[in-house]
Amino acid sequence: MENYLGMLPPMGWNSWNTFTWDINETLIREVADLFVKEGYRDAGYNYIVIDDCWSLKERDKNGALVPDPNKFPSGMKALSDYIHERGMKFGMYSCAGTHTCAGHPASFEHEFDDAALFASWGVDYLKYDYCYKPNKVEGDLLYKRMSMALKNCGRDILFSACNWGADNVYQWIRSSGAHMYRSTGDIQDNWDSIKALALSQLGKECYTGSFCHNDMDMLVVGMYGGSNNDFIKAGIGGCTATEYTTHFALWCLMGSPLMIGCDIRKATPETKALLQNKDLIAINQDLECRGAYRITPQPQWNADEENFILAKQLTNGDLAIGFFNMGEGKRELSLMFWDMGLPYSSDYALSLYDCIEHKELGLFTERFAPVVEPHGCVVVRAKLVRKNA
């Protein structure tokens, strides 16, 4: 089946988390080359996105945005061509306000001209932020306006809305035409941030789906405190390998776009293996893009907000099931199959496959109860089989 624009959660790389303002065309070309050489493109990551700070601080005499010639001396069209020649897509950044978050000119009242300019450069993806929006202007109107401009610019450009979950965005964002939307504040490279963002989106599975994906912000997997931005580092910054695995598994199960934020030039073998985990990516990229629903582990009195199970219906009838322990102690998380609608009397059992360890776990009837390490997770793919087959 043809993969229409925005049908599945986008996958790629964004410059902001690690490099913020310190970007240039050499860096972007190196990332594009590594995406091909190291297998990220073949794993599904196909957008290379430049975030804020790419332009001069003023428009030109004709009102057009101007790439910073010190950072991008070859121009954006040449950089776009370079990325396209390697079988990937090119993304850029603007903002719904008068200025971007870093104080560069943004697209307020320039939407149609900027969309046409981006199209002429070969842009395939636009991240659209929310800083410096005039207070008297409704935010939903600004996103609808840019969406209209993009859809009439003569080129297919994926629209990534980024208003941080403000202004009741869940109620109107799908109607705006955005293909994905930020539902949270900015992520930081630490466990508390990952935990808070994930918990904030539990129970919101009805607000994500094909052509309008709930974006929980870019991945910090593999950063290990490597940002040049003190806010993103949040002090020392960085997570353990276990915490990054839980982070990636949550984003995959909850259907968030997967936008890498680390410096992949310095990625460890463990980081590369996690980001290219085909079993977790397959859950994220499942054709139907169903939201994952929460199940309270049994027994009920042994559960709290920090310990939960997520289940996601997959296209072929399988279930993706994640067991998450966000707390500080090791916990057994017991899933009663009845809580997913599978009674013991149905004569069905679940054949479980571990998506992190990449191994078959066997056949289970009535319940499955893994012991999960603190800040850790277990993710399985469950297939219904006859008990007596």
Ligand code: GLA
Given for the second form:
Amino acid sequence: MENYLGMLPPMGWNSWNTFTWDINETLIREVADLFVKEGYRDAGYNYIVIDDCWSLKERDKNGALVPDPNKFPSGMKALSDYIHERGMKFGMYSCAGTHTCAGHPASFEHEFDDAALFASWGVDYLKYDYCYKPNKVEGDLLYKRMSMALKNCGRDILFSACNWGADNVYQWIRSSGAHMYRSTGDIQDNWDSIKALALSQLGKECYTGSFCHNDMDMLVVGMYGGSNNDFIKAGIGGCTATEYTTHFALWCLMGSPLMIGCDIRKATPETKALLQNKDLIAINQDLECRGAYRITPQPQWNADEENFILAKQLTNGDLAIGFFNMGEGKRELSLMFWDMGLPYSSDYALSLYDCIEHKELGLFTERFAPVVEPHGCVVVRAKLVRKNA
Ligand code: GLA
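Could you present the same protein in the form predicted together with the named molecule, rather than the form predicted alone shown above?
Expanding to the full complex; the earlier chain stays at the top.
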């Protein structure tokens, strides 16, 4: 089946987490080259996105946005051509308010002209932020307006809304026309941030789906404290390899877009293997895009917020199941299959495949109870099979 614009959670790379203001065309070209050479493009990551700080601080005399000539001397059209020639797509950034969050001119009351300009540059994706929005103007109207401008600019441009889960966005974002929307505040490169963002999404599985995906923010996988920005670094900054694995597994199961945020030129083999984990990506990119639901591990008296199971119904009848230990001690997380609707009397068992270790675990009836390391996870793909086949 054809992948229509925004049908599945978008995948790609975004400049913000590592580089913030310090971006230029050489960097973007290097990332594009590496995406091809190192297999990221073929793993599904096809949007290369420039975030904030790409323009001059003033529009030109005709009111047009101007790329900073020191950062992008060849211009945006040349850069988008470069990315397109390598079989990928080009993303840019603006904001619904008068200024971007870093204080550059933004698209408030310039929506239709800016959309036309982006289209003329060959832009395929627009991230649209929420800073400097006039207080008395409703946010939903501004996203509807930009969506209308993009859908009529003569080019397919994926619309990535970014209002951080504010102003009851869940109620109006799908009808606004956006293909994805930030459902969280900004991520930081540390465990507390990953944990807080993930916990904030539990119970919101009804707000994600095809053509309008909940965006839990760009990935910090593999950054290891490498941001040039103190907020993103969050003090010392960085996570362990286990924590990055749990982060990636959560974003995959929860259907978030997968936008890489690390300096891909410095990625370790472990980072690359995690970002290109085919089994986890397949869960994220499942055709039906169903939200994952939470199951409380048994026994219930031992339950707390920090330990949970997520189950996602997949198109072919399999289930993706993640066991997450967000707490500080090793823990057995016990899943009774009837908590997913499967009765013992059904004559079915589950054949489990470990999506992180990439191995078959065998046939399980009634329950599966992995022991999970602190800040760790186990993710399996479960197939229903006859017990006595
Ligand atoms: C906001 C967004 C971030 C990033 C910055 C850029 O904070 O949420 O993702 O785009 O603005 O200034």
